[in-house]
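Just the one chain here, the form predicted alone, laid out as structure tokens.
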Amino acid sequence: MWKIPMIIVNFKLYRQSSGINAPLLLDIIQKVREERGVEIVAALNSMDLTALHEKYNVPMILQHVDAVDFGAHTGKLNLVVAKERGAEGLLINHSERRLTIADIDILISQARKMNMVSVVCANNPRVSGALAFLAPDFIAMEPPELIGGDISVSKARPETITETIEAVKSVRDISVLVGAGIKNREDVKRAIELGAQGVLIASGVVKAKDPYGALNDLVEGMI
């Protein structure tokens, strides 16, 4: 299991972080990780993770895996193949790739059996508390309306962080991450002070003019 507090950088499918540009961002993540001694995890698409996981000392997870077995599933990817191709874990139920509760349960159970890390996304405290019953390794709460915006969840909706942590901890002792609009050290520091054990971030690093500086600034809020 990874150290906490931690940062997960979701590469999404931005031009700055995909294909030929993915190694550039991974170089930065690896450098900051080694220089600062903090846990930074990269969430990649399946093609980039397969090509790059052996070249970096950075934990890599997939942005999405389907809850299917082997069979006639054109365009799908299951967890067995994901692990064979180097994934250490996966994001589940991101707001841009919502799943049914049944599929979420299947993926968490499969990940547990395969010793892979499950990071389940939720859009509010109530959903976070409900998902805690499925016992993922991490729950990442992100209000969808703040994702990619200029105001962070820790500034705009600090109460949702404390409510999420209370809802989750009332069920199980699961680490809670938060995301949406996280841009700088103050956003991270406030989230940690409110009880979060890390952040899930995308555009704040990926689309920054200086990703190295942006990532270092976020780390300052963790230490």
Contents of the next structure:
4 protein chains.
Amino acid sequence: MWKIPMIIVNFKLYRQSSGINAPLLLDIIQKVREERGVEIVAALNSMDLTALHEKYNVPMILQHVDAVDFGAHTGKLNLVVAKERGAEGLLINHSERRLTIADIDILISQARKMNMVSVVCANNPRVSGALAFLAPDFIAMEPPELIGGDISVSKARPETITETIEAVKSVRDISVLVGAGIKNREDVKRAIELGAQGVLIASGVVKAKDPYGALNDLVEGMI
Amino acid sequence: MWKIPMIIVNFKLYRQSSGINAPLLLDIIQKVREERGVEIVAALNSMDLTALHEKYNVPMILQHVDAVDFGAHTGKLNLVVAKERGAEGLLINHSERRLTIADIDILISQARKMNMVSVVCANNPRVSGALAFLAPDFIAMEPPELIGGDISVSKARPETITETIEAVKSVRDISVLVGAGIKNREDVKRAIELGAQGVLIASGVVKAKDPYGALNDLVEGMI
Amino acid sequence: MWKIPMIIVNFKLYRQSSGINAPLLLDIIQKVREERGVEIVAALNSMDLTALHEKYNVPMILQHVDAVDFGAHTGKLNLVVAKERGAEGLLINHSERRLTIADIDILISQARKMNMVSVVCANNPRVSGALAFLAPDFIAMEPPELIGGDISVSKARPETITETIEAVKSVRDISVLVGAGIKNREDVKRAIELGAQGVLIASGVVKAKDPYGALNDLVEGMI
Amino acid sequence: MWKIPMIIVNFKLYRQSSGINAPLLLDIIQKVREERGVEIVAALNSMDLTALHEKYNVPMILQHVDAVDFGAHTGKLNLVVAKERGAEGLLINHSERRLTIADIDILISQARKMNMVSVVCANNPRVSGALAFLAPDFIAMEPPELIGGDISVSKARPETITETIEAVKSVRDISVLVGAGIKNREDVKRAIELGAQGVLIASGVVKAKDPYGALNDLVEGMI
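Okay, that is the form predicted alone; can I get the form predicted together with another copy of the chain now?
Following is the full complex, with the preceding chain placed first.
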């Protein structure tokens, strides 16, 4: 399993971080990861992860996998293929790819059996507590209205971080990550002071003018 | 563009044709393709296509791509990344992955601009005629109730093939493929005699005890 | 069938036009309809239509019906129940409730058999042409980016109206309605001059300070 | 609130219980409810509930409501309209109409504020425990593979009932209903002995040759 605290960089489907550009961001992540000795995980789309996982010393997870077994499922992926093609784990139920609770349950169970890391996303403290019952490896709470924005969850909603951790811990001892609008070391530092064990970040690094500088600054907040 | 008549082998997410087993079927397709000089295209999931497209001399398309541009689309793929990672085209609207007509329109338009091959699936002659208006490269008609079954569309519904071709041609001159339950040379031969320019096949090859024999038999019907 | 030209007022789920407020808008529609002798159709949610259809002399259609027969379909409605509960027809594939082309085909076919009016929505001229092949009673084209906005399709995209009518007529002789941002008599007049046989309107009437005045003004453009 | 133990009859969209036939089943439910003095709740589609709620002395809930506020939501219903049109509560996340966990959370919260009864469905003990954290009024657990079948959850999976109740109670004290395949008094009796506070039933009553006899038999198991 990964070291804690940690940063998950969600590449989403930004032009700056997908297809032919994915290596640019992975180069930076690998560099910062090695220079600073902190844990940084990359959440990639299925094609980029397949193409690049052997070329980097960076843990890679998928942004989504379907909750299906093998069979007549045209256009879908499952966790077995995901693992055979290099994924160490997966994001589940990201705000931009929400799932039914039945499918979340299937994916967390499958991941556990296959020794893959499950990071399930939640949109508020209540949903975080509910998902804790399903025992994923990580719960990543992001208020949807702050995702991609300029104000971080750490500044705009510190009490939401506290409530999420309380809700989760009341059910099960699971590591909590937080995200949405996180931009700098202060945001990360505050999140960790409030009890989070890491952050989920996308535009704050991917769309930064200087992604290397941005990522380094975030890492400062972890130490 | 591909030669006509042709066979598209849809690998779906069968255990026999996905992940570590995908090369087994690709070996067979490449062999038959070269021995017989006929066009055979493979429709793969996104991870297998990425991993294998450089290793085979077989045209490869994706089973599904999302109708989105670059942006905050966690867990999705678009056609630009698909092309950068090796896809020559895509299946659109397969019966196991149906899309809104707005998204079908976007994908066909995007594929045309990017010089990728669009194969749009339809479940009956009416829908085939409607989709012809959107000008994809191919229309693949499969009656859903026959997919994966033992009776082929050629035997059970020859009139549906005729009606599909008439519907499509009344709108635009687009090549028509047919599928569902196709198993042997007779099925292929009949489809082509009725005016189809190829077949879409999955379980008939993937789940055959002897996929090489099965594919060779299908090819016989094309010649 | 309804008189042409016509106005369809889509009540959507606005507070001003739903539940206890639906009668306020229906009173206005009934009044204008009788005073001016023009055709105005109301598209209601399923509960309001059921409660109110016997109390008004206004044709009422549903905003959505599921493409299913009778059976184990918890939480769904079909056209048989819709008709038994008072619906004269239905909107299909509205931009806020998009459907697969397979389901659009089913709903149009079912409506025809049951002698109910089908109004299928399209987001551009290409999709309008494709849907014409399925032979609905009306095609209502609305550019999604103008829906609910301040600039009407008639002013911002007159060429889109012309192209839609050409696309539809090249396939089949079906009445075309247009919508999105329509606010006043000029918008309606221009749409009809360009060949449309009516308009689809929502916020322009529902959210107007004076819905009676707004609807009367629209009617002016029809005469 | 309703008396306990109780039976919820899910009318689904069966021909025998929908549209013009809905009153036949409601007559029976009302009769048994009054004769036996037990709680029986009817889960109807939106149109039948609207048309019939004032004509019967039977608590009625909807089979599904959308997790939206008022606004531009063509083809959707929300809980405010549902209440204004007669619904006392709603089923949430039935196996035939699964929802994202974000939407389940919204609907349970809305129902609580509006003093409506929330019955959230779960497909196994784990999901039941997770949903308990969201504090609905009832959790109804149904193994999907037994729904509509001939073997009841009470006979085929008694341990699943026990595990569900344990999972729920470990989180919060919420009443648990069970369903799937329930046919007779033995099935109901066993479920209640195992700790359930009622059953969810559909085909066992709706499709019975003698629905009055079938419902009476189920009631025997409650007493």
